[in-house]
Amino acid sequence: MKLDISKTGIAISAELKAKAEAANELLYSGKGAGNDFLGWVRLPSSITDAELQAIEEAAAKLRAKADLVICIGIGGSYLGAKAVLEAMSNPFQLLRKEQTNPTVVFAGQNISEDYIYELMAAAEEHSVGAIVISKSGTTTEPAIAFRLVKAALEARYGKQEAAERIVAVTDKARGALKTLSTNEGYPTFVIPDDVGGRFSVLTPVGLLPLAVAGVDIRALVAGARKMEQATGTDVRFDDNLSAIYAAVRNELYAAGKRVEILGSYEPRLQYINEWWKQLYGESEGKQHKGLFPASVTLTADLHSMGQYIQEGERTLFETIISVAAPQHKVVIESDGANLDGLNFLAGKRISEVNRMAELGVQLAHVDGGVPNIRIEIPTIDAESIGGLLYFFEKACGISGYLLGVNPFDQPGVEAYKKNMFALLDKPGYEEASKAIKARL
């Protein structure tokens, strides 16, 4: 992996370099706020070939009973797998006549009734297993999708069969779906309890329907395993890129900046922006402090949001991931007609003139005002987005260490639950219900 800063504007201090370095080291010494959540900081070097070999197992076990996997959770229990398995996937390979790897979808990320509907009627028609991520099990969207998940598999297959096709990631003794997994027998892996969900994607939680979407889940964490050794304590900060990226944005935002533009020029790489933006505005948006995380999908949302960008407010930047070599090869050809003008590009292949109009939309948006970071992986596959994935984790614990908040924590996210509970008259909301109803 490669950052390239220069064209941000920022020179990084002497007294910032420390703070970051020392930063870095309270994520291994355990000393700063949301210490108890630090799990992750040595998961890819920690994880043993025991481990991934019984992820392996389970996730053949469903490979050779479902053609369909039902993966329900939300949050970090949803979006890192859901971003690894974008970019690991040929898009168009639901148009194959042969599929290799089972398909796997995602519920329990909302609560949309047509969403869960057309999902189970279209369930009906294969041969379906689930894997349900839920450290309680009590979590309102996952367990409503469960329920019904649950429901369809035991009125199909019987009770017996449905449990030899649910898999649980859950709490390792403790919780709703714990106390059901072992009641009904369902196989189960463990949720870290020193594992954030938002940095959870190197658990089961997000190697298990990796797994069985038939991704090489043993590359993904190997290229953690490195980008881990690359940003340690023991490297030194010119050296660490998560260092810099962190220091960086974190002047940014002294600066003025409040919002950060993640883009990239691949559309695969998309759900790594929805993740990113989880896992920097959960941990960051606190005390009303923090970079609001925003993401563009190049050269799409040049004709969209390319406008705002160049000509807006001058209140953001860009991160752009790069990437330096695509998979396949494809060649613009020479027209006779030359109708459309484009003959000048004939013999060119198509990722030359995505660097080109990569570099142009950089420099471009340089000279309006908007700084730039650039992170380029050498290609979209299992090891590199292992480490692009560690790289911004660890970026984000340093980066709110800096920020002076606890990157481990979530209290806002329980606001919007008080009042959907009262709304829906759960029982211990009376009181609630009637105040909240009357402001309706």
Contents of the next structure:
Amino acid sequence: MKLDISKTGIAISAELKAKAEAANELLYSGKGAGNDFLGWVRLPSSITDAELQAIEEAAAKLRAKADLVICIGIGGSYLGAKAVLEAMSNPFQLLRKEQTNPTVVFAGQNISEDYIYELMAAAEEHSVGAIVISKSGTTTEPAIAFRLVKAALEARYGKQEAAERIVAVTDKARGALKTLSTNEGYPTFVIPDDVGGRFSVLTPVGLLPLAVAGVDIRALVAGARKMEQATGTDVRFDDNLSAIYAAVRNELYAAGKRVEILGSYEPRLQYINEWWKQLYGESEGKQHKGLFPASVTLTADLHSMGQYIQEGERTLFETIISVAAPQHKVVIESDGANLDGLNFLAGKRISEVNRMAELGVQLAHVDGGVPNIRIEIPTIDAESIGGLLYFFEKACGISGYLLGVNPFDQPGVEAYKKNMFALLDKPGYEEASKAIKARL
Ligand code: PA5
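Could the form predicted together with 5-phosphoarabinonic acid be shown next, to go alongside the form predicted alone?
Following is the full complex, with the preceding chain placed first.
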């Protein structure tokens, strides 16, 4: 992976380099804020072969039984698997006559009645399995979805067979999902206590659904492992890409930038953006501080957001994930009539045009006052994506410490839940319920 910050206009001072190195050390020494949640730091190198094998075996059982696996979870218990799955999947696989892997679809990441209805209706035409993921085991959205999926599987297959089609990923001891899994006899994987949701993609939270979908989870972990080594405390600042990225985005914030837009020219990476938004938004957006993480998919969004990025408020900078090599080759052909005037592109690969778009946009945005950070991955494969995920996680830990927040808590996500429970008359919320209804 490469990182280019030459178009940010930022020169990182020796002082900031030292601070970033110190922040990285805090992640290892455990002397910083949120030190109960640092299990992700050494996660790639500590995953054992036996753990990977157990995940692969559970995945193989589900794959043998189901051609549709409903993966239930929200936030950190959803976005990692979704992001990697989108990145690793042919977007047109469902149009192919032959399906080589079960289709993994997601539920419990919203409370839309139409979404769950349509999913359950479609599921009737398939042999179905389910993975239910919740660290706390008490999150409302996935709990509602799982109640419906469980009932449907039991009605269709009987209780015993349903229990063989369901795998749970949850806390080792606490929470309603743990109790339910024990009572029902579901195979269960544990989310380590010291790994928060948004840092959990390399635990069974991400690895199990990905293995079910046929993703090479060993390559994913291998890529993350390499990045763990490349961003360790023994790596000096100038060679530590996560530290550089963390430092430069903090300098841009200090210089008045308020929004970081993550973008790429590959639509498969769209959900990497969504995963990254949670990682950075939930880690840094506190104490009324933090860059707002936004995203675009290019070139599509140049035709919607391009105007704003070029000429709107000058509080933005961009981070582009650039992919050095596509997996396939498509060449633009010459056309006799040339009515579209595109013969100047004849003989060129589509990726060359995409690359020139990227370079042209970069310079246009830089000229328009939008600094540009460029992250280059060699290609979209499991190893590169594993490296990219860990790169962002490590940078997020360093960046949060540089910003002066605890990057590993999320106190603000509770506020909406209290209101929702009060509005739904949950027992125990009687007073809050009266108060909130009076405000409607
Ligand atoms: O990052 C987080 O901690 C959150 O996004 C959680 O992952 C999300 O709220 C889901 O929580 P749980 O896994 O407990 O159901």
